[in-house]
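Quick heads-up: it's one chain on its own, the form predicted on its own, in structure tokens.
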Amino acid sequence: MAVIALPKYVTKVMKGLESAGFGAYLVGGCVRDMIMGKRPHDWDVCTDALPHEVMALFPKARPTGLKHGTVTVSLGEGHVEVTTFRTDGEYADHRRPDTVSFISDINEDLRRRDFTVNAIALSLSGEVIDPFDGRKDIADRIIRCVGNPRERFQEDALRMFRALRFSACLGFAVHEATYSAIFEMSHLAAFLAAERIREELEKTLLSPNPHILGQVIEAGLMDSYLAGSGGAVPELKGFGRLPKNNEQRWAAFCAILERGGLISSSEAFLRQLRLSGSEIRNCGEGASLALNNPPADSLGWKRLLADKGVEIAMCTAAAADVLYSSGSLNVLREVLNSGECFSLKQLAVTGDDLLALGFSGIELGETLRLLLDYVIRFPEENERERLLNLATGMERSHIY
């Protein structure tokens, strides 16, 4: 295991538990990341201390999942999620256990976890508890359920999305039995909240291997959101060339789905998945514009920027790149980096300037738009005196 120094606040929490006579182990993703030589972003500790005992030891601790034994301990520069060893009862909703029982055996606690790579515990002294050979699966780059995968997915259907998301993020293969169980149990995805599905899809979209979303579709995990694919899975390999920007990748994903007939409306699809209003607008319109004659040159991109703004233009370019390998993002970046005018804010004259010339109302707004279009075509003409003279000529000729 790679030697990674723990943050002081994590060490304090674990020593505090041990000093009070309790066990304390790092567990889950932070242990997996350390084994892989990565610096964890989040730190989770499991213990035989009951939640009220943890809160008594750490006055600034707060209950964040008391029903499931989780307390958040904040110390100085960071926080640690501390959870009591437990076993889970029935999962009536295929997402959360109806009841939990607190226990003192860490091996039993690890048995309830999703994947072997996340079912490894590590003490401050360096003791590793790995009853399901998670270290071997990390070495072999495999995602495998703890125990029977059908039972794990029956308990929590989100684990099917998580298996493929871990595959995409870590570059691991999903074990054959686990993969087969995803196909067999995919109907349980219908029980999941759209917000939870969206989070997993977005993490996969932003991963180094977003094409894994093809497996998500193929397995039937998105059947509640997609029209029948007829067995055809869209080609998603082009996503790896896009920036890791959530709106741009959502726009490209929607464009691919809409072109393949898997969705009829990008905006409706994104609304189902509970994206924000601005994301729905930017991604949905970007996908639609990319599917319907996107700009072919810098002039076209400047006009789109003027009409729709930077966010929608970026989404359009990203979707066009995936659809047509068009190089649109590069062209658009060149336009943005050129400093050339594409918005009224960049125009060398303002509404006040035109008011002083006698323009008002509709005529003023229309003249500004005409001047902007002129400057978009002739960027070198974006000079105050030149545009004021041009506006005077427009006013005299009543061309609005």
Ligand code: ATP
Contents of the next structure:
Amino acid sequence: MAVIALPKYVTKVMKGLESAGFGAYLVGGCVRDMIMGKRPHDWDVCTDALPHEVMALFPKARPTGLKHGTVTVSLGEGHVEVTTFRTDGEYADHRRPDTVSFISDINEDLRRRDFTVNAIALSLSGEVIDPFDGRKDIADRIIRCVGNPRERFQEDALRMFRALRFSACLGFAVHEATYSAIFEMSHLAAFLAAERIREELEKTLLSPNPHILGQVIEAGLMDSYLAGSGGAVPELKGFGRLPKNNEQRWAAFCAILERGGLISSSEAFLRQLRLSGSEIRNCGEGASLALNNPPADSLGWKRLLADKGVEIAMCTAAAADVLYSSGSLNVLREVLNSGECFSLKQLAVTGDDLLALGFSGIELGETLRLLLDYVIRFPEENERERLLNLATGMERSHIY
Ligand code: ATP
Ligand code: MG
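Would you mind generating the form predicted together with the ligand now that we have the form predicted on its own?
After this comes the whole thing, all chains and molecules, with the earlier chain placed first.
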């Protein structure tokens, strides 16, 4: 295993548990990442200490998922999620166990975890517990369920999205039996909360392999959100080249789905998936502008910037790039970097200037807009005197 130094706060928590006589193991994503030589982004520890025993050992511990045995211990510069070894009871809702039981055997805890690559534990002394050969699957770059995939998806349908998400994020293949079980059990996705699905889709969308969303669709995991596609799964090839920006990628995804007839309204689709109001607006409008009326040149992009602002323009350009390979993001970036004026904020005159000249009300607003449009067409004319002259009517005909 690559040597990755543990942050001090992680070592402290594990030592604290061990010196009180408990077992303490790193587990899940952090172990998987360390084996792959990557720096983990968060740290999960599992232990045979019961949640109240963890709380008693660390005064700053907060119960963050007590029902499932999770306590968050914050120490100085970071925090660690400490979860008591457990087995899960029945899953009546295809998402969360109805009950959990705390246990003392780590192997049993690893058995309830989703994939072999996520079911490896590592102690401070370097002891590795890997009952499902997760290290081999990491070496072979395979996502494989722990145990019987159909049963595991029956218990928790979110694991189907997680399998494809890990495949996209890590660049691993999904093992055959796990993959075919996703197709068989995909109808259970209907039981999942939209927020959970959104999170997984977004991680897949932002991964190095967003085209895996094609497999998500093909498997039927999004059937509750898509209109009849006639079985056609759209090409998602150009996605990997887009910036890792969630609005831009959602806009492009929506545009592709809308063009393929899989959704009829991007906004309604995003609302169903519970994106935020501003995301729905920016991505929805970006997708629809790209589909119906994408700017053709830098003047067009400046006009769009003036009309709709930077976020919507970026979403439009990202969607246009994926729809038409148009190089729109590059053109838009050039416009943004040029420093040329596309908003009232950048205009060399202000509303107050026009007020001082005797403008007011609708006429003032209208004049500002005319000046902005003029400057968008003639960037070198964005000078105060010049614009004031135009406004006062000496050369007013120029701005029409
Ligand atoms: P990431 O890098 O995305 O954080 P991760 O593996 O840490 O990856 P988490 O969602 O943070 O994923 O979950 C931590 C661990 O908890 C997983 O590695 C896995 O062992 C277990 N786990 C999480 N969700 C599930 C689930 N739905 N079913 C079974 N085990 C799960
Ligand atoms: Mg994690």
